[in-house]
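In structure tokens, the next block holds one chain alone, the form predicted on its own.
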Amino acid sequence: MMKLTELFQRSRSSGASKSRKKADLLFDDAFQRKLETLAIVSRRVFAGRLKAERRSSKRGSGVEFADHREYTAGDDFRFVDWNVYQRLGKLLVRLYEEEEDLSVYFLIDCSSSMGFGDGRKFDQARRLAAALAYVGLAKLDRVTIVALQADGSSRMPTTRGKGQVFKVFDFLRGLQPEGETDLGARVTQFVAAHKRRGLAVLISDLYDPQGFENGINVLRYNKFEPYVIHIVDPTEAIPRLQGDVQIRDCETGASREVTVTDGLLRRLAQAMRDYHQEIDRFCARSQVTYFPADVNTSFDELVLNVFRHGGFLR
């Protein structure tokens, strides 16, 4: 008779194999073809906007004129405005706005709740991260992906250029949802490790016992620009349960016996609606871009809606 431990190991190996195959399908050839189309569409959606809305307030040697200042010994004569000198007899130096590439960070919630059920939330999160990262890479932004994990954060090193998208795929394929959610602690670790500020795209279901506000506020208070993509599975508000059942927290393992009635299900659905409205109000009040991403919406439509919603492309 096969030993129980051997059976478990085979089962676990089979499960891991299925997980790897599923991850490979996330970024198949069809998905990769969509990325270029979405990158083109993103340029059309935002056609006419300044290429450098991300201009820094620094004065440098860029191409956009900003101001004048008086000439001082040692200044480069090439920047002297000779037209002004001819008219006013003053030596003034032209100043230009210096354009900087944007740093874009994708912070992916890798807690167990993201993999709850059939894992659609975690798959959608990874596909969205890959698509938006590709758009950033195509625009020559500095792209970094950070996995917010219970045992600390892992990261894909900063990269540029759309040819690097395969590094994005490889990193995202290797992620697994496990452990408890603590966005505040995980984002605090991220902030401590990344001194260059930029756009921080938080992709999460925002189920956090400590409060979803904590992680977002850490980004705000440390001068990152948060962009919240809320992964939503509507079926979680209408579970197919009836009668006496034992429910278990997928992250902590805590369990409770409850009697499921129609009234309880209605209260659950209302609580979910209230929670989503609370997140929406908090983000609006804090001037944080908030985008709810329904897992039942097609991936292409979701990405286009992100573009139309604004706040991501700069």
The other form holds:
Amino acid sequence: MMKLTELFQRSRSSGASKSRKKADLLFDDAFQRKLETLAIVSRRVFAGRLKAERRSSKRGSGVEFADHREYTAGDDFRFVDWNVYQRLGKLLVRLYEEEEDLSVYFLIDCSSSMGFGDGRKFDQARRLAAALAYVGLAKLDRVTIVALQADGSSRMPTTRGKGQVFKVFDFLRGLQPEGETDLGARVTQFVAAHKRRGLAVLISDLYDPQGFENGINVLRYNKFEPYVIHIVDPTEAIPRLQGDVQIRDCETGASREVTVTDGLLRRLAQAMRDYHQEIDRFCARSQVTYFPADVNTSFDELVLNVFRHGGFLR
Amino acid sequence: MSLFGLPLATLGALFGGAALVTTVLYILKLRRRRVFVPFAPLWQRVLLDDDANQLFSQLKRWLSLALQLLLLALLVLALGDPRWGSKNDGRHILVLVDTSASMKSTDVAPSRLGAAKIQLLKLVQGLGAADRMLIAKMDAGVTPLSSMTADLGDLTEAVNRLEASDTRVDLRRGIDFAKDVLTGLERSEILLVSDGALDKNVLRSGELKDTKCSYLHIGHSSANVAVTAFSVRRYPLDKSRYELMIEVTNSNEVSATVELRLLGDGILVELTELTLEPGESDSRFYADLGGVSRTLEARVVARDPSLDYQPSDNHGYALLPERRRARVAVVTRGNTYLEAALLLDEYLDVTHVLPDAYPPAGAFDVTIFDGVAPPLDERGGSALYLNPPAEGGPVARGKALRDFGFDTWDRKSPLLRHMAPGNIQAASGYSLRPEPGDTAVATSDFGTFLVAGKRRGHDFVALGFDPRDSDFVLRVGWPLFLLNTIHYFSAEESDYLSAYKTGEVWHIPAAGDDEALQLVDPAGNQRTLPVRHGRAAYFGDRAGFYKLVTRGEGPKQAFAANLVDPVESDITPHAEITLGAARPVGISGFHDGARARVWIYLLLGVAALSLLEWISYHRRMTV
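What's the form predicted together with its partner chain like, now that we've got the form predicted on its own?
First the chain shown before, then all remaining chains and molecules of the complex.
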């Protein structure tokens, strides 16, 4: 298997563009080396057209034994378990788990709030998406990246194989955080356009005026397996503000005059904690995997430790 | 309460304008800083409570405006300088502080003047809101130390500058000054701060009839022992010796034993113990003293310190005239009487010259021409002509005189000091005709025969007869006359004033040609004195040794000054005094805190309110 760094080096030697070099800062060599050790763990197995490194619930021509069933006319004699017939006098057919490919969708929130401040949330979201997408590609999963944007969702065409990782990088690099968040509408568009069910990894700060539940529920109701990665910037809970200010929402532009006091900041921090707990409780109640990703946590720690310990990667 | 700063109308206009601006600025909504937040609905959740408190917030805004207006009102009011009391009831108080020598007495701590200053500072602090005060020190002169002012700082500084001198107080001068200052001023008042040791007789009986006078009495004891007279002089014929007179007075009501110490050149040369009866003055002469070249100081020390509270009159200072050799040229064909008389003073360098050999080599202070009158050499100094001839003498010779004597003479002339020339008789001689500017020192009924004057820059004395033709040479006055004349010429007077008296203007002879001299007083302070007609004038108020320094490497002079004043040494305090027609009463009208400057407290109030507002703002209690 050709390593990603080799592919990357080949790409660079073949005369990559300046924008590619800029992307290197976000997806540099060290970043890419770590990706090769990761794998996505999915709690559900979906049927696929191609054999991949995932076990499917469909019994088929795989190599790993799954079960027996009684022989019926038309079954392939090669799968009859003659040892059982000799002991029990019954014709039983061996069933094998068939390995199939998995559709993995990465839904990236590209609203203005993701780029708030110095854009660390959006960068973190893109790096996580890139990492997870690479792992999916490496396992021959069908990887699709969808950008949830205010003017509709844009997507990177479904691809497979880690040689396609630069398409992922290029797509992610071209994304800009702008516009309002409406997860419900954007995810509805996504569901309508993607009939093949699979793992839907929603990467967002979940700042949705219409409610963060809408988008997740749409995925649930349409048989996708939602996996929510909540990008969290703790500084947003304790803004460095004092005195008389006019606050303005970076997406909707809604404004309000307010006098910031220590008490108000304390209440704001408490409201932020309540909001996070609300999300957590909702996901737990809905059996949706929820993972808060702090932007202050280094990418290495986040991917190699937190995700692995959290059962997301192995 | 009255306003001593800006008038009320101006303050009202100021407050109105400033309050309007403040209110407008307060009502105008300031453009707030715009801050983007990632998710406004979270803020909305938090601010729901604030919306519920909107009415209270508005109320706090108005309270804040009221606070601002209160601060503004306090500031404007401070500009008005409000004070307690009426603006029109102010007094004009002239304070005459006795700073004479008696105020140095230590019967009250730290001294009478020190106690007076403490009392005076309290009075200054107790001045009424509209009162004005002028503080002047009064000793031999009157020196105002402040203007007629209400400024407590100036008055306090004036009080602190008060310093006692070694002089007698001149009440006449002080009262005249007070009357001049208070002329035309309403509610005027003289406050006399003194121990009452004043010569009240200098005031006329009807004086100060319409002037309110107050009296702040200082002191309680009259115990004192003082040097009330002190003088010293060298003997004319033996300048290495001197005689001294000193008078010590006991002002106590009991006898006092004192030590009298004489210090010559700083070294104890005489120690005498005296016992003085109450009120006794003991005058003592110390004759034929020697061993001292320059300074003499007398000190009296009471055995019992409680019998002497006045330290400044325990000293007497004197400076002996400086001894130096005078160079004398005698142009004579031989005169035994003259030569013998000149032998009496060992400080004379005498050179004998025959008339034909005149002028001799060298420079001289004095040239004595005996019966001859050649042209005076430029280096010959001053000249004494004995029986000058008709030609060449400094004055024209008149008619011949026979059997004449000193019928009239200038008794103050230094030429005839210590002499009684009335019975000197001359057999023959000539009258002299003094020119304008000359002085006729002695005349007979027939004409002037002793003249002093100046010719071509040289002093001269001319005697119109040959001493050998008289009994002058047989008398003790003859060598005295010669030595007086030589000392007069060489500015070495035998009646050299050993000390000046403090409280007077001194006209100090100045050596050299400088137009100004540096005077160093006993405390080491230096000041420049202008020289007019060869003398430097100075009002001396300190006892002790002084120095006069010329510029460059010129000669240094020294002299002494003494208090020696029996009046000032009588330190008996007087609780009640009479000033002319006025009988000064105790002080009144001074109240602590009357001059409290309200504006300071107003500003402090503003500062305190601002601090509270600042704290409440930053604690977000008023926003």
